[in-house]
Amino acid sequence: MKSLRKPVYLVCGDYTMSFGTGRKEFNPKKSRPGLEHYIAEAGQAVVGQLPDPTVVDEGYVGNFMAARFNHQGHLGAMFALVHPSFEYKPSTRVEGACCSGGLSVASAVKSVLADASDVVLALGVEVQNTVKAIYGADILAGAGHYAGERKNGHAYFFPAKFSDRAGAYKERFGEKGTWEGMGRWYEQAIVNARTNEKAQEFQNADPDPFATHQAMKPNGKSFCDHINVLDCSKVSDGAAGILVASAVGLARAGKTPSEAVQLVGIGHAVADLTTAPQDLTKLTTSQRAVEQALAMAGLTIKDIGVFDIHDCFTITGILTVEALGLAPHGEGAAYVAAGKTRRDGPTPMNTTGGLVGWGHPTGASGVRQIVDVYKQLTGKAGSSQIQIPADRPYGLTISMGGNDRTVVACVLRRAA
């Protein structure tokens, strides 16, 4: 794996509320903000931290399915909504299913490394609460191989795909332990979301989320065979943004390295969309991307102090624990059930709730993950802040698209 040819910094990250079912403000019968609002809100929250927004050279907008959810393409040409000076500056929309936000950041990093730009605004956005859930499920099925899988697929296509993964895991490693691990992941997501006022489950007052999850047994007649609706990430509207800069760009932006995080490793792995995973109990593409990022950084998983991973479903959290190498194959559920991924555990994950708790505006999630790790490492996470171990001052993110088909993994540390 090649090393980064020069320092790359990330700074000024922020995001909107994750809006959708679960928020008391949300009413599906009332009009709601659109793409334009979210792009402007997230972008302005980022550049509002700059003395002079005109220093931004370029932009990337991560988005998955605006053309279907919102009948709107060409999102790169909405870059000027953020600031008038962005008119005529280069901006590109990038897509990789639920990894679109991760690809936005990765594209910004490549632009900086190529000396094409010194300050790049990486955005991610999605507005999904425009159609009924059953129609939204069909739209999101485009993250799989639609021609080969959709015709005979479940009505709730992606929940069924990860239900199949949960079923395979239960069959091989035990139903009771798997279900407990999934329940503990859900509980962790709700507890962490309550620390972040922008999280979709921030207002969730359930006194015992674990018991609620465990009591809601999967029912294939009404949903899926091996997961319930609580195991699913949220249908969400929202956006996130962060600046990616060279050392020269950081200075131009009026920021010091101590205010930023430095990217020390990045991995980008893509599997064949037209073929099914060989083993439903493994996330092999995620594992490959993480291995690339850690190798570039010259680190091992034991050096990571905080994680933000792509838990599109609770079973994905368990499988990712194993893909990271934190638990042997088949022991991820027990690792989660033991509390090791909780905010006070040895490997804290998804400190603002992750996709299950914070929400999953698909094109924005990969950027939001980077922002949350940036905030943790710089001590700006507010009520979500955890103690980063002095001997493990690194954060790791995993942005995953589709059924583990496209993955971007990033390793970050607070810049000196």
The other form holds:
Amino acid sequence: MKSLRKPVYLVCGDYTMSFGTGRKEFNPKKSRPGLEHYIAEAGQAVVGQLPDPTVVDEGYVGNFMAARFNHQGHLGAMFALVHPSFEYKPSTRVEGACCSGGLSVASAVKSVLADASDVVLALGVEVQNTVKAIYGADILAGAGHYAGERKNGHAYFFPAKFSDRAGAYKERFGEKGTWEGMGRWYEQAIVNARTNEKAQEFQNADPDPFATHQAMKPNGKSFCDHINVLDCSKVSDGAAGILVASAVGLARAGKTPSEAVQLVGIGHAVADLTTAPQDLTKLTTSQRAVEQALAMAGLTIKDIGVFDIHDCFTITGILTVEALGLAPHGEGAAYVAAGKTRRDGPTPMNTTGGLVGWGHPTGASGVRQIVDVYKQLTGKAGSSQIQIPADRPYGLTISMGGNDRTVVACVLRRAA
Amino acid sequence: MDLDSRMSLVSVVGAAGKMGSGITFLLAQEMARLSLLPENKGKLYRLIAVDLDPNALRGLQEYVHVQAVKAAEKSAVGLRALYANRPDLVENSEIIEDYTRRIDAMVWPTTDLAAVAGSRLVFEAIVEKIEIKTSVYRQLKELCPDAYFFTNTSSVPIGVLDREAGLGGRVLGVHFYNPPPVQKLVEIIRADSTTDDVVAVATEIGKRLRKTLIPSHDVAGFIGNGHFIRDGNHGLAEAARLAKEHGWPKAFHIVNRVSQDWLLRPMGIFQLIDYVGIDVFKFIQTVMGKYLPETLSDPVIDRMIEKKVLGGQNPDGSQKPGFFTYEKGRIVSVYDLDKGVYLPLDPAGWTGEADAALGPLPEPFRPWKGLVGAPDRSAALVAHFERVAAQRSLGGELARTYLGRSREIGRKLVADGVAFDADGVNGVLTSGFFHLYGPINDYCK
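Mind sharing the form predicted in complex with its partner chain? What's above is the form predicted on its own.
Time for the whole complex; same chain goes first.
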């Protein structure tokens, strides 16, 4: 996408709880709601804010691996669950591993820009707690290159991929500082999750998450060499949704620009899935997508007041700080350790906890991130609300799939 | 020592009992590992599982399968390395499935003792009756003239067994703790007649099964039961004394609490006897008593057995009624030995009165669970027992007496030559009974 040929608005975003370990009500032995429930709950939370939900023209459902987690394909047609008037309207399921939610929003944006629709419901969903973690690892490994890297891969395939990144970063830039930065990222995730009652770590009562993280040394015999389980995003069930609309669509939906955010830049990039990243200490695809989005918006990183980025692991948070250009290569860990990404820091990130704290229902995360930035920019973030600086009224999201292979970055601002 | 070749045909006699099934599973795991090594490709591995009870053998198969799945899921990281040369098995699920199928197929259940023929390693975990053991071993030595015999007895002297069955020194006590897959401790008991190679093979197997091996001399009861039975008898005698004033439920409650909370053990002494089984406790008392110049029977145990209150576990692992009844592993009522009924715990009533008689716990109090992985554990233990030493309450008094008796038992095990040294005694209690400290210590002296 080269430029936005007309204004695109996002409005009425909402999400379900992120459900899984960490929530007191979660019991792996008890039966739980399925995909249908989450799609309906998130979708209805969005269209329930409209005087007349029949204005929705189209739907997208971002989902990664329901075919394996839930033995269910064909999620596009679950769009019709959301409202009776959606029967016979167009809807498509989109997939790009953990970037599926980002792709759902990007697809909705393109549909609006193409004049195909004026009001589009972008949904994302994943229900992962159907299998034990060791089998979930097989399923999520599908985000890597099965033929090329699965056989020689680790039992916990993706944690090990990012453990390798953490190991490379430690080796190059120092073990102590890296580990401290990872611990601070974890602490920040928990602190922010406690502000959001739908976050999976909302009930986390650890008086010192940083100390807990630092005390849990990585153990390659039972897990990974360079990260512990706290460095990982959560295994989650959940869904998120938001409306993407043209100016005409926004009016038809009965919403004013003051209630909405406007998309001012979007970047979408992939790297070859079958090739390993050249430098494990860099997220080059994320960097490229962010550059595209900022260029389209005519902004620099200094203009961004709030971020929601894809911290599938704590190390990813650190690498992303560098990919964004906030810290030079090798100084991301120190940037995080200095508190600069905290909710009271200069570049607040993941104000509801991110993937480590809020949770990571893979197909939903990219949509959930847009929803959180929309809420922050429109003052709807409740107890997660931070002050958005007047001279930096922009928010930035990164939705990343696999090992930095598919990325969608969005830049948003309050519409009026 | 030719362990790897001995491991291709192994037998477990008494395989479907609690100890036998755990041992069977452990061996199946090691044999599955061997079968996966490239140099052993195509080689047949068989684990003959003999038991008299066909229903129990069916249960064994189910148990082994469930344990194999759990173990494979838990150790998937290492398992993938073992399957590195199997390009056809890629996902964790495929590897775990192959591994569990391999273990299932390894175990050959049978009720026919003759099926052990040709085995070169035989583990035995049958009933603790010397006459029965002797008669089985006489058959075994004919069936497997080349085998080393490892008996899981916890109380029969190995030398007696060797002599009566005529095993020519090819027998060794290899005493697993319950449940064998979980408990790290294995007591190794060699008779004077046991040959060195038998010990070497057992030591290597123990290492491969990742067990902590502690040698014990061939004195009935060895270290583990040598301490447990006498320690239990102390608790029982204390309860009998207290029962005169407080009645049985309060007495059981008090002594159980002292042995758990004041002594910082994972469970109280009567809960432990319930776990082991009151009948099993009696059985070990009897077997040990037969070989030792010491009376080990206890009138409380005998009365419990008379009333058919036996403890032990249901097949699903839940606890049967003994000194206590349990719900989800927690004590909910206490036995009244005179009335033959269970009295529900009543914190506002009798239980509260018993707790008041005990007096408060030494504060600040950290229970066993909070100390077991604590980095400051040894300092915390010293501080705890200093507070116990200063207590002028019934709890403090009972705890000091208990601690003293446990120490006396430990020292006697060394003096009588059952244990090689104090470390042996302390090692058995810490690794086999999960105590935070050994009985031979300087606390409250």
